[in-house]
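Given next, in structure tokens, is a single chain: the form predicted on its own.
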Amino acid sequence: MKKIFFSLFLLMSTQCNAAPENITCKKCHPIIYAEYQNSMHAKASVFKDPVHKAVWDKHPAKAKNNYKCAKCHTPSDHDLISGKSKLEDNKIQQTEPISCQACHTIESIEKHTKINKNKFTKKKKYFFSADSKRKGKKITFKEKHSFFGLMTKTSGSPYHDIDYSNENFYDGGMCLGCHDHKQNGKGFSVCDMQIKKNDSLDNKDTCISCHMPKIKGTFVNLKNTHTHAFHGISIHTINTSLLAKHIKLSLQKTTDGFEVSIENKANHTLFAQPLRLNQLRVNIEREGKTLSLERKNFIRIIGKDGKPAMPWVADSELKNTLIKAHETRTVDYDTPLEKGDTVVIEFGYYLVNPKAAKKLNITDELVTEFIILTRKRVEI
């Protein structure tokens, strides 16, 4: 009997540990929860992200199931993080590899040369958040009774405490445990966002203000706040206009043609991940016909022995034409413009360079299609 009870206890414990964390969040934050379902955070695992899977399938560690990407790709799979289990296709990996709690419990960021590290609070049901009107406050659930207990007024959340004093949730520091830089085992920088805030431009943009801007809709159903921080994350494919304002396109006629300028107003290099391919496309509409000019690529290629290589093998940079933070890049065209022409300028990117996608056997349309980030039409 004791053995049966003990077995049931272990089974219940396992189920509790494997239970998704976001279910409780859904009750009070339905709008944010719905946005999360289409986010990269909800699809960050090997079993949901076709790019991550393709790279993992090529990684030599896969043969031993020695998965080392969990700290950023699946921090909510606590058994995997602690080493109690190996990578497997469980419910957490499928539904919430990076849960609400995973981000909202980040207390601080430890900076390291290889990769930064998230430090989580050890307090139970204690979440950090940002609200300029409540900045510095720590809200706990309280009940105030009056008229001999006949009336009750509550404040705060009955499910968790909220700390509005963590500066990382105002300046975007809480994102930099995973989204700043990464070195491989050879000490080579595989990715570096090269974040650079230009105070001289009175630039107040942060990871939060750009990637999680305020949009219509209440953040909690207990009261109408009118707006909330966008939690879709995948604004690259859902609403590129949220990012487009940080890329300014302009055209200037020259003696023998024209030039197109791309101004990067963002505080980081444009799409610094080595698999990305940024591209400028220019078409001239003239007398009912379209003249397509040569496409210009902006890319970083890493490799070994002078040839492109996978991130864990690379030890050198073969090419780097990426547009850095606050940089303006100008591209010259020797095609003369005529009166009545319309020049259509498009700047966008591929989540994975088509050449790399072919080698990795990636066929997912969201990965292989060209995503237009911003477009400008100029009448001549």
The other form holds:
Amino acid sequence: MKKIFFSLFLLMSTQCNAAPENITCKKCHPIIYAEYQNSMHAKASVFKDPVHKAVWDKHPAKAKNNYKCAKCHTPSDHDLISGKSKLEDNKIQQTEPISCQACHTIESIEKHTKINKNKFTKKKKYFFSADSKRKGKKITFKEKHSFFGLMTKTSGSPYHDIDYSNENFYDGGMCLGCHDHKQNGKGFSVCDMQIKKNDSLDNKDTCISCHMPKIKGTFVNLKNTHTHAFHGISIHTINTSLLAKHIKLSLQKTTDGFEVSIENKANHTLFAQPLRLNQLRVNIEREGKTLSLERKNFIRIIGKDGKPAMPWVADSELKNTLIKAHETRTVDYDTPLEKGDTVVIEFGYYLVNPKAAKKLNITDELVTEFIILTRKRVEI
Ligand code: HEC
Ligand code: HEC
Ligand code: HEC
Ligand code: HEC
Ligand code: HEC
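What about the form predicted in complex with ligand HEC, after the form predicted on its own?
Complete assembly follows, chain above in first position.
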């Protein structure tokens, strides 16, 4: 009996340690909560992301269960972060590895060469957010009674304070503790977004305005705000419609054929994650037949001694044809076009380069299929 009681107690205490935080937010922010479930931030752990798992399974630190990826992939598993526990399957890993609070409590970003670091506020129930009309304000919950208490007007959230003065929530700086760059143990850059500051006046886009655009639906139950910032950030669940407009495809005829231009309006290198394979496909539809032209890859291959290698082994760059921030890349084709032709241009990516997928034994369909980000048909 004592034994049963003891193990019950253990079970309860482990569950307590890994108590989800997001459930509280759900009550008042149901739309954002629901959207978040499909985001990669809700699935960034080895238990939810088969690609992250496949790479972790080959990582030398796995033998010692020394999960060094937690700072960015599962910052909300607080016991794991503090070293109190090792990586294990629990509620946080399953449902909110990067919780609402993990983002909304980021006070500042400390810049480092190897990886940047998120500095979180220590204040309880204190969240940062952005609203240009309230910029600079700090809002605590207030109830105003009038008509002898018969009418009540409230402002702020009854559950938490809101701080609108954190610049990182306006310029996208809060994303860069995790997303800017990552070097391996050898000081070699495994992933670098090579972010460019927007200096043109007509392009004011930030990480937040592009990836979390305002869409229909109130952000809170207690008042109708009509719109909310999209929280379903992912390229895995193929919501390409929100982002495709930032990549412009165009075609120009040349003397001996034509050229296709790809304009990247994002302020970062496209598909910098070293597993990705970005590809341009061009087909010509002519008299009921389809002529497929050679596919063009945009890729960064990292390696050692001239051969491709895993990120923790790599010490050099073997190839880099990725499209940089604000770059327009032009690709030449020497196939002459004829009147009546339709040229179909497709620009997209594989989540995992098929060659690497084989090495990692990844067979998941979504991971191995070609995802079209944007497509254009040009009649000649
Ligand atoms: C500095 C923060 C940081 C650390 C530390 C980190 N990662 Fe990541 N990782 C990211 C970010 C951000 C992305 C998303 C990048 C993108 O999509 O461009 C990512 C994406 C990935 C992906 C691609 C996932 C997919 O579904 O396509 C893999 C695989 C991965 N990380 C493996 C690891 C492993 C293994 C470790 C630990 C040994 C690790 N990462 C440590 C930030 C980090
Ligand atoms: C009891 C209801 C309630 C709960 C629970 C709650 N919120 Fe809120 N929250 C509100 C209200 C109401 C507002 C709007 C306040 C205003 O506009 O004056 C708000 C506003 C916010 C904002 C700022 C919105 C803006 O204007 O930019 C953020 C961020 C936020 N909540 C995050 C959270 C997170 C994260 C959780 C869970 C840990 C949470 N909230 C739980 C009621 C709640
Ligand atoms: C606490 C660290 C952290 C913060 C803060 C963060 N991210 Fe992420 N993000 C990640 C990790 C880790 C992944 C990769 C998850 C995976 O694929 O396993 C990711 C994935 C993504 C992806 C999708 C890539 C994919 O593989 O589908 C996008 C887009 C993205 N983040 C954008 C943002 C933006 C924009 C912000 C700021 C508003 C932000 N992130 C803030 C850690 C973070
Ligand atoms: C002008 C719009 C725009 C801006 C600004 C922008 N992005 Fe992107 N981002 C895109 C597009 C387009 C893609 C490619 C389509 C996709 O992956 O869904 C992309 C892809 C990504 C990915 C996925 C890459 C991958 O291979 O997994 C991440 C992560 C990301 N952006 C993070 C950021 C961060 C962090 C910032 C701020 C520094 C930012 N983005 C700013 C448009 C933008
Ligand atoms: C990847 C980081 C990240 C995560 C995770 C995240 N948020 Fe946000 N959230 C932001 C940013 C950045 C903004 C500011 C967007 C803006 O208004 O420009 C924001 C805005 C909001 C707002 C105000 C909405 C609006 O339209 O201005 C609310 C409310 C909110 N978040 C609640 C939540 C809740 C609840 C969760 C968890 C289910 C959550 N957030 C998870 C980054 C995040």
